[in-house]
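Quick heads-up: it's one chain on its own, the form predicted on its own, in structure tokens.
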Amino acid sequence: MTEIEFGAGLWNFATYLDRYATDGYGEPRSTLAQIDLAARVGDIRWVDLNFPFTDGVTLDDVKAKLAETGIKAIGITPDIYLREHMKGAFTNPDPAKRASAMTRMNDAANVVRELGAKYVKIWPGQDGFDYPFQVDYKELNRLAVEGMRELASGHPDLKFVIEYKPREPRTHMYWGSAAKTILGIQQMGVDNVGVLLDFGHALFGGEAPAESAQLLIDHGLLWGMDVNDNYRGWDDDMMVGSIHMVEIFEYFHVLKKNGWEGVWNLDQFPFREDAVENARLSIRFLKAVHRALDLLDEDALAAAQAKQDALGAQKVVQEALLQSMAGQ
């Protein structure tokens, strides 16, 4: 059995509020008590934090923290998404905010090389549109894939994942699906821009996460991943495998027959429930799959898929998970 490593959002230990609970569902906590949190799990190993540090908090003090605690940043995620850019990062009508958004991915890139990350994650969430006749669908195009290119182009040491998403906050976000993301990319005509898959966010767009993932594994761009649930209606960030037990195991069946090797990193919003349990519980729920994956028939699956034999499929995939989670 090979060994896998397990990674979360930063965010996964922070506090929220929403329209409702306007007050918070929690004290906010700093980046560093966020960092803490994810060392009591025992298993997280790497860390995504967003840029910039919560208020008063250093990179020099991010570095402290994360030495104390053994734990390695995989990526940075600039928050190009929040008041300011509104209307967008990359197609922000308004020239000024769209270079005021690439000065912090920029930082963020500096952030990057400093923590020793593998990536910077663009997460672009205010790029897109809300009603018809809102945009010049040509000129949203050009400023997406002109503005990704001058990023990327000015760093050609890092790598930059777009982590796409169909929408939310924009009811139509401009990196809204695996394939359109694969085709901006092609237009960039860069080699250091890939892709990084939510697992939720492909559920939510009407994806099957494991075809998602094949996609971008045949076209080289499957750089990172997200994992969570959600019941398809909504990016509800849940506990991985707390609804799509079936799906998730095919997603990393998908990952293990292509050879992908890389963090099991965690994006989840515990809004009432205890933050470390609930990574503990998403940790314990991956490691049963990463079991079942040594467990699964590999030639008698082969059989089934190559008849189509739904059923067949099913008996097997059924056969290897309740065995991996009997162990539990």
Given for the second form:
4 protein chains.
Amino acid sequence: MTEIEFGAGLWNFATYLDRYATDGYGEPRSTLAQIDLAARVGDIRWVDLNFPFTDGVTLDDVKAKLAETGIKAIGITPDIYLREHMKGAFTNPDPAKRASAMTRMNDAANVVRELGAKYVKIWPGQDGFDYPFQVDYKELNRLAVEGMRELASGHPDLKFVIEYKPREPRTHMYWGSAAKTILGIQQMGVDNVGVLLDFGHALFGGEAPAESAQLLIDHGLLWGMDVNDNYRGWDDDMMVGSIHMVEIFEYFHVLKKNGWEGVWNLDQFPFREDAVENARLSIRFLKAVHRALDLLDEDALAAAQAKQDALGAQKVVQEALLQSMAGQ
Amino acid sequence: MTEIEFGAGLWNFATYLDRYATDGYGEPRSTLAQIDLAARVGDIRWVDLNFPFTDGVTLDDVKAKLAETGIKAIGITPDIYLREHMKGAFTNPDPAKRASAMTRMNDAANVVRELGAKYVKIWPGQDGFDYPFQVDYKELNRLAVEGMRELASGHPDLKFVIEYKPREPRTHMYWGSAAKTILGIQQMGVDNVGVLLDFGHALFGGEAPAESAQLLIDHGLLWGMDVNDNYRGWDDDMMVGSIHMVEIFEYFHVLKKNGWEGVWNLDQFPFREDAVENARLSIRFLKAVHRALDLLDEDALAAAQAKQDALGAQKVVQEALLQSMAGQ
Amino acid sequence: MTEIEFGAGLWNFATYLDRYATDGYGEPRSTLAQIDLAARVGDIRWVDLNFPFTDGVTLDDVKAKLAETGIKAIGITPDIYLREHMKGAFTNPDPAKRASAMTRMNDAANVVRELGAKYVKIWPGQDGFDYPFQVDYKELNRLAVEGMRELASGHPDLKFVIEYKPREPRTHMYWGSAAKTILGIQQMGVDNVGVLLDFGHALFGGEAPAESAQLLIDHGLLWGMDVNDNYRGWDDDMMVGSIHMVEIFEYFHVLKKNGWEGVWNLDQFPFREDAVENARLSIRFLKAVHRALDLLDEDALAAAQAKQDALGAQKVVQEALLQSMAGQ
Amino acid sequence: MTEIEFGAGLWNFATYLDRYATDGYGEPRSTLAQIDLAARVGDIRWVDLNFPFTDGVTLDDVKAKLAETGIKAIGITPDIYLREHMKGAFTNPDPAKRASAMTRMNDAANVVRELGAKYVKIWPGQDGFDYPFQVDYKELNRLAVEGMRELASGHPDLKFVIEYKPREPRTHMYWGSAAKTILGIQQMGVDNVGVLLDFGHALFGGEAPAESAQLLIDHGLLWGMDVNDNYRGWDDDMMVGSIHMVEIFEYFHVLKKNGWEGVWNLDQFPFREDAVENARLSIRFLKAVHRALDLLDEDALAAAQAKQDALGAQKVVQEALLQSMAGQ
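Could you switch over to the form predicted in complex with another copy of the chain, since the one displayed so far is the form predicted on its own?
Complete assembly follows, chain above in first position.
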């Protein structure tokens, strides 16, 4: 059994608000306080940090806190989905807004360098549209692809990952599926842009997450991943394994089979839950999944898959998964 | 052609935030500024007001502003979905939180009296659950029903309407469908609780909104309604008619057929749009629907429906709807 | 650990066709051959039989086969969704079609008497509508309720259960949700009509199946149930536990907590799978669920639910479920 | 106003069955009878024919009937989704089944030559999977792509179009989205495979159909299209315009803007409706859409889209659409 490394988006340890609870589900927490909470979980070795940091927190502060806690930065996620870019970052119709988004992302790239992180994570949640007839799709595509190309070309020493999602906060996000994101990256013609696959986004988008993982791996583009869970109709960012035990197990099985070695990264929004306990339980479940991978009768599974035998596959899967906590 | 009266939830004229654009899609607006915007639309005669009003705005201020603009209060919607009640208002596991929600709603009831509004609107968005096994459903039901009974019983001179919705911000709202809400109201055994039917909530919940309207009317419980639109998978609160032209037309046809006379109330969240223009276009569309109702060949439709003849019905419907703007 | 009794809709052992594979996913099987397959599973004690039986099979044949295999009839499901009733059974606009459906159901009632089954199961899959404006909802409701009242009143010695489902083959089924079905049964004013809750139908309809079970129990109407699984967007009738392990576990927990004692009945369509193996694996999983119910720390769960503590509940649930096959 | 040419899948004029109404929604109709019905519609110039033809109908019969009615073959759709290929055509785990599917498709290619049709339409509805863990995704991809390459390479004089769809009859179809299909076609490395875009499949798959049209056009792959409507959750194949008037209008607007000139092809399943009337009403609506395209203020729309102004766009769209039947 190989070791897994666990990580988390730092926002797992923030507090949240939404369009109803406008005063927030808790007191705001600083970037440093969030890192402290991440450290309290006990298994988290990596964090993906929102940038800019919360008010008054400097890069040196963050460096010091990471050093203190022994946590490393896996990625930096620039905030390009706030009011300034509510009509888009790359695809904003206003060139000045596109420019300010580019500045923000260039700054984030520098932080990646400073912290020695693995990637700049681009999640352009406001890039897309809401209504039929609102946009010229050809132009939207041009802006999305050219902007990303410009960004990546400016930092050939760094890696960028796009995190796709079908929708929210837009009713339609431009980078909406695994396959469409691959097509866009091809159009860019650069070699330092890949994909961060969020299990829940794939599920929400009607994809089989394990199939999307294989597709991205086959295109050499699976450069990062996040896990969580949801009810398929929305990006609920719930505790991993709380709903889709079998499909998350299959997802990790595909990663293992392909020799994919990367951080198992949490992306959850515990609106009303304790953030540390939420992460701990998630990791406890992921460890059970990891054990189940070792319990899995790979030969029997391969034999079933060769015949596309759904029942044969279910049998070995249930045997492994449903005893993954025995003796723990 | 009878006159229609238009109204709007005052939040149509607010600004919004969500879990990503945490700095909001615009500068906050006071209750008074929101009423001014409602007045600028030109056709809005009624507003449903969030309570408490925004900081520093008194009841007298609101009375004066309503008098100045000639707009009346149709309802008051107490804020029982903020941080204080993030785990529920009626169904919060903490009795102190339930008590503070009750106080808030009793205060709202007094404002209804003061403003001569038609109803206290109860939207308990945080009453429900997120995860499997999180709640004891029997207990959840008890709390939801007993709390509402207590509230309504305390104000026998007033009307209360429950606005159901399948989910958001909870993954499962307790008052989640038309039929379940009727069952709950029956259990209460009071006669001053009815339903506010939001067209988009019914659509989102997999209901045929026109069928839900009929169901509520047949139970004597359709006491208010809101209109908007969405893509069925979420409560997008988009401009009415932007997606579901035929189904909104059917919805108003059912209301007309039953002699339902009430305010045509907007419930839309123009996150990135101009609030006044959003309301104006919505009302323009609703007037087209109103004309289409008069253009509709009712005899032909009734004949088609007697045979459950889908094509015959579509024919007369398209004829009416697709010429509803001619000559305007 | 109490004994569970397993059953199955006999159609679990049929072959199927659909609108594409019009020549069927296998050779047709007679009612008797289906019972033989059910018997081969080894744990099935009850079957729900489609009526009429397949060509040439008599009631005496069925009696003999049941006696031979030691299987009992739990219910009879009259075919009221074939070509003759493609526009509805109870709600067909043609009185002659309604009459022929009634005859078919009365005949099924007699078979229930003859076989000593527990109920006549009514699944009016063609009762509903497809298009907006196609039906007068008030009239649809009248026909659905009056027809069911007439049927049930004619057989006061028998029990009838309605199996609701949101859609398919209609885009909208009249008996579409747990709550709406309860309302319809209330309107009937009879005491021999209850509900058969299909886990997958509830899931497909956006209900939390465990909550629907509690709702039906609280109304004294949960008289039967079926289990299976799906991806929430359709009634896929897949192997139970293949997708929603946690929610099916919660469902059975609610049944146990309420002292509900009835048959655990399979309702699956193994289009491309071996029917016997499909049932065996399903039952194997259900036995694991049953063990998990005994492993569950009920006190800890109750304590978590009293606080609506999602994480606390998940913890004890995962501990029980994820070791339910250890040592088996 | 340019002329439009209308066509229809010949199955619009067939009768259907499904897993419940196993005796079918009407008496079976021969290929020739279906062509006669298509001719009765009055506007249909093209048909896409299922192959093999119904029992006893020869190619010469079909040629004669087409000549008699003045209707041309736009495409041939080989039946590769019947019992023989219930586990897949290209991706069937059994090489013998893959071979028989290939034979069937080669035969269809010859019919395309004989009839001078525009394309062989490939709809591999059984290629995919149903359960998690059932298939090795890499192998599924290999079989799907290599098989299609082999087929197309064998007929360099012909065009092939793949019709993608997210699911049904499989819970997951391999060719499931526009973008994924483009990726697969790229992998084939042939130049005679394109895409047939079905409006309803795109909608069902969570795509904005107009955006998918633009994406396919930009890749030079939009070689055919079908229209219909649905409720987004399933491929209901309803009358075009019955639900999504605005989005179908946008779809045709994108086609027009790109100078796409091809047949407006119906793909509808009037299970319980009159097939001829169903097609007539659909074409009547499509003609209204065509008029609306001419009524549309293109400059105002372009100005709105340049600003991504949803409201401005809605305004001109509603003006055009809602008077498209005036004076007709």
